[in-house]
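Below, in structure tokens: the form predicted on its own, a single chain.
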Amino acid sequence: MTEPTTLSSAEDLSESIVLVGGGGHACALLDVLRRLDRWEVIGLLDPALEPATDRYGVPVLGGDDALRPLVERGCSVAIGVGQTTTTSPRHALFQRLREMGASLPAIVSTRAYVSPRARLGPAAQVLHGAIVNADASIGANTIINSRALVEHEAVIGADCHIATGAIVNGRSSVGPRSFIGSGAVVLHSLQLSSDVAVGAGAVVTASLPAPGTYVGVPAKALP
């Protein structure tokens, strides 16, 4: 395995974090991490990028082979892989990191609001301008993207993405591995199945008991 060349092998990394992924979601997440002043962001890992180069102002430390040595030295990990039409790459990475015993903290922007009574699972991410209200529950490895709203007592399952400006109203639930598109609205007290994709701008007015893709106002299943 290749040790990142920019780090001393004896360096304590318990107050550090590494970003896995080098795309657009990683860029947004890095901005959140820099404002938190909680960890030192030591770099990012992405096999598609050239090691020892620079990405978003941080060094590229290598690819997958550099991950385990960092985890073994106590470095926390932020998943910078986004999620749109499929959860598979992000979910697979999360599972792999859990098997390694990686520290996968929930990450909340300083410009977001999360109620003290809300619950966040490991690797959950709440980005700029998002609101997670009282008694809401956010599952592991779920993204609450910029300016999204998760209202009181709503439950968002694991491996979900509530996209920019989307609204999940109070006491509604969204099953695991689901995607709620930008500007979509889920009305109050509805239950959405696992593996549901709701298109941008759609309005969900009734519970969705089956997996599938739903679009329009009111939201209807695509054939």
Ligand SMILES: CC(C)(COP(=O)(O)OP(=O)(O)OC[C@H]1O[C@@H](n2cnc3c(N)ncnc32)[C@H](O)[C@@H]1OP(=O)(O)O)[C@@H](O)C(=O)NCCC(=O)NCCS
Given for the second form:
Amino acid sequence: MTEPTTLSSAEDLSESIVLVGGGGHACALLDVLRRLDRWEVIGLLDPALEPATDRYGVPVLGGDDALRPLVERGCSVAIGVGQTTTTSPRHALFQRLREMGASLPAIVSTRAYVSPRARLGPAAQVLHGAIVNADASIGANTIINSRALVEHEAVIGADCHIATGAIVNGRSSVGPRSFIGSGAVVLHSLQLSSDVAVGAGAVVTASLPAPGTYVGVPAKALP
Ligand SMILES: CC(C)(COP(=O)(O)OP(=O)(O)OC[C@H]1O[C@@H](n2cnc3c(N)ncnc32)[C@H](O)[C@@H]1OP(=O)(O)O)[C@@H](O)C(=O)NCCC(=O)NCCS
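Let's see the other form, the form predicted together with the named molecule, since the form predicted on its own is already up.
What follows is the whole complex; the chain from before opens it.
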């Protein structure tokens, strides 16, 4: 197994966090983590990047091989892999990290509002400017992206992504592994199936009982 190049193997990393993934979501999440003053961000892991180089101002510590030794030393993990219509890489990573016993904290930007009455699952991420209002519930490994709004009593399942500026109104629910695109609006008290993808800018005016991709105003299924 490859040890990260910049860390001593005896070092306790319980106050540290490592980011997995080196793409656009990692960039946004890193900005959230830097402002939190909760963990030291020791670097990121991405097999597609050259180890010991710099990405978004943090060192690339290696690929997958470097993960387990960090977890064993108590390092928390932030999943920096994003998702749109394909949830599987992010979900597979979450599963693998759970099996490893990794600490996968929910991460909430200092510039977000999460009601004290809202519930967040493990590895949920609430980015800058997002609002999760009273009695809302966010499933494990779900992203509430920058400036998204999850209104009162809305329920977002596990492994979802509510993209930038999207709105899920009060008492609506979104099933697991779903994606709500940028600026889309889900009207209140609707039930959306699992594995739904709602296109950017769509307005969902009725419940969506079947998986599929929906676009437009009002949102209709793509054939
Ligand atoms: C809905 C979406 C997932 C569909 O992607 P796709 O399956 O690759 O579909 P295509 O791009 O092949 O488009 C299929 C058809 O739907 C239309 N369409 C795609 N997205 C649309 C949207 N958001 N609104 C209206 N129509 C849309 C296309 O024009 C095309 O129409 P046509 O067949 O008449 O030419 C994607 O277009 C989308 O909106 N993604 C959201 C991006 C986003 O919000 N990212 C967030 C990053 S934080």
